[in-house]
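Form predicted alone, single chain, as structure tokens, below.
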Amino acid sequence: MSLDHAATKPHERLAAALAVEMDAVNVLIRDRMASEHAPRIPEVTAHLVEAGGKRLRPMLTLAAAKLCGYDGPYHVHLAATVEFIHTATLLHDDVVDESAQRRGRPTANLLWDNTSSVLVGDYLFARSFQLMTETGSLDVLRILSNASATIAEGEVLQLTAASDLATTEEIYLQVVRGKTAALFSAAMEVGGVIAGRDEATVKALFDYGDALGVGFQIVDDLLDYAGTDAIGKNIGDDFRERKLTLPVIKAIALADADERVFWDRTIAKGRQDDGDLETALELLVKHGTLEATKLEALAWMEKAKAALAPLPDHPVKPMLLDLADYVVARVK
């Protein structure tokens, strides 16, 4: 997901004051994508990793390290291999979602083909291990490797809760903590833990993480029926795909009899007409579902927000607090 154009851009004020490890990441990105022998690697991943995202993962990953004062050369590794995660995540995600677009361009299985995405992304993931192992920290490979195994848990898991309608938010937070927070809490972790601090301030640095991933996720969840197509979705994608996010699945909790019948085709069974994302709407709205959702965002910000207060004051501290409010402020 991408974060919009507002006026207030807490993320690009983030990349300046990180610019020059931004760098160094960027060059390491480049070169740990080569290959010698496959050339259809460097050009699957160039395609995506200089599509112009944000680049979110891995600056938390450089803020975290600076915000302990850290001031050895390993957190550049580190982002780099979060990079090399979240990218190859998206490579699997758009075979598996059988999309045609990712952050406004065509994706790389539309462009080649579903095989390369997949093998190009296995190879991403080898990279990040071989990238991670660099550092010399098991338990900087503990934690990477955990968040590595969760992402790809929460996926399978959303395969089989997607489209089921007695999927409750518990289980849909589930899979966001999966697919989302996950990698957001091992980039803000491993930054604390490759600067030596102790554990309480690791655990904070985690929950900050852990709660900007899930308010990040339900956002992108919401901007699907609240958002305008200029935020680089289609509206109505997930509803579209059958995807069980929290906006219906809190109107499902509330749906009379009709309602039901309306969801159980839609959603369980796949039989969309014209009018069904507009009647959909109609039923979040009815329900008040999109603003209960806004507010369940707004509170997870603040968890993030919360976790980050015990930290030293730093320049990055108040981008971090100011990229919680701002991801939520997206949403008009």
The other form holds:
2 protein chains.
Amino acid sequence: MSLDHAATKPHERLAAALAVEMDAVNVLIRDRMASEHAPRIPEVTAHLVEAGGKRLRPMLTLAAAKLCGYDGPYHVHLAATVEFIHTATLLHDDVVDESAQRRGRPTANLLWDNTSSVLVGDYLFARSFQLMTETGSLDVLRILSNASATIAEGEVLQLTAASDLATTEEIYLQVVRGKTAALFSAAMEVGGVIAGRDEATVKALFDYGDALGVGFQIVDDLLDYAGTDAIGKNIGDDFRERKLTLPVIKAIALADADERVFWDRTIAKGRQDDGDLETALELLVKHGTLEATKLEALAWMEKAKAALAPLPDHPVKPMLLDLADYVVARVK
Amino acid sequence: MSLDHAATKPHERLAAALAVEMDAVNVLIRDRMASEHAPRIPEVTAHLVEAGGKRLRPMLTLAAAKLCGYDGPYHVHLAATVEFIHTATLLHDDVVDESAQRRGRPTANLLWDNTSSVLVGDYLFARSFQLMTETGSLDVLRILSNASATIAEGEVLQLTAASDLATTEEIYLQVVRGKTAALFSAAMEVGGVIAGRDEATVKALFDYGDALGVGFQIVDDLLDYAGTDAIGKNIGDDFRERKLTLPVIKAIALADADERVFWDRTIAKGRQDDGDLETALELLVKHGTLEATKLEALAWMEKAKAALAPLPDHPVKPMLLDLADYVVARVK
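Other form of same protein, the form predicted together with a further copy of the same chain, not the form predicted alone:
Full complex below, order starting with the chain above.
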């Protein structure tokens, strides 16, 4: 889920344009992460919050607010809220996935334990609700509590859908909307809502975030097969965890009888041997599903950019357009 | 945490007085627990929500609202909110404690898995924020988001304090305030706030809930040593999990050198043999700490009752007073 290691970095231009606000967000995050009574909390969160995450989600909120001409103080609260929700989700995902790496560093539950990951995630989640309550906007609370429910639903759906060869692209899209796009779209939406903009503008911001989020997750899942370890993900993690993602769902749809036996053994039954990952990669290449997945991600990015088109010109606008291109450009 | 198996049951009189509202709460809980996209969610929660929990916390909210003459619809939302927060906490506790029983039935993470417990807990937590947002009261949102942060802090503090023989009664009280009293007091408080009552009334409701919650948890911890298996808890669970609670903290403060060696081995180092639980119980009896703990619980209940004294007479008031007595009466 990181945007590291690329030649051109639109998110850095965005970060530069939002530098003052991002500093304020970082101060607020550090302040609210602290706990008088439970010093372990910042210990557990620090490595996640400091570990070079690109703060993509809070930047979306700041960018949306700026684009809408907002000049109050609460976009900073909302940006910190969104980052707290994201970090809480990562902590709880660590319990779920037992993935060995997150952002290129050991996950919290290897450094500490499942228990700390769960409870500190709960703390950040509660803190995020305190922050959004401080904005005094019930619309914001409605949007972000809805997004939180959608995120959890998406994660549970992923749990039941994973390893089930009958998982369709439609179900995959539902999972992706929940686990990633819901927070991207809400992050954009609240930036417009706090600025008091009309429904059409807020809808455009939502649509951009939704399409960017879906495309972002598709690219992330693609990189799990087509990326390099340098990105900070282990190639084949999803395969080893028997998680059905778009490249494999497409390959299963095109599989012959022998290939179905292979997918059934490795994903559905989880009996994996040496060389199975290589075989899986060969099948993805054979059926052209890596390329097809990339084309799908590109289509989502066009959708994201189109959503912004009706909005008035603003220096931040081309940066958001570039950001959409950049997400897919991570694929080699 | 149940109020089962007693001869007189004030919570049942309270439930009878609030029967119409509690029915509405149950309907709302079932409705909001459902998930169109993730049918596993009600599967995981049903056994917790239906398992004969006495709905003590939502009853407190309904009782407080009734006591304050509230005649709007939102006390039902708030009661469901409070029960969802409680249920989410139980689900996440199951990941934490690996306790074999909860309310006399297998815990969710034995029936399902850690992953489901975490994610479904998150879902209920998000649902609770949706419900409270629907009330449109920012005061309510502030109180319940603060309570949620305090709960998580208390759980993390318990994690770091547990098994540490230096844990004082003061730290224990902080843990108990977080893990139990914070939700009791918030449950009462929001009942008064939604009814639009003055600060002094809301403070009295808070104080009752706080003292009731502290006393309730002290009794719960006492029953872990002085109860019977019929209550649905395993005697000695806290000892086996090396969780320092009030009876043991008091016994350690009075321990001679040999006894300190015993507590150090069994609790701090966690090396427990057959017969150690019996030895621990003998030490609690020898130093009179079970009796001292019960007296402390009684003092909290007097505090709870005193807090309600300034409030005007209402049929619900004596039921809340009886409830405080009943909590301690669970101890044989």
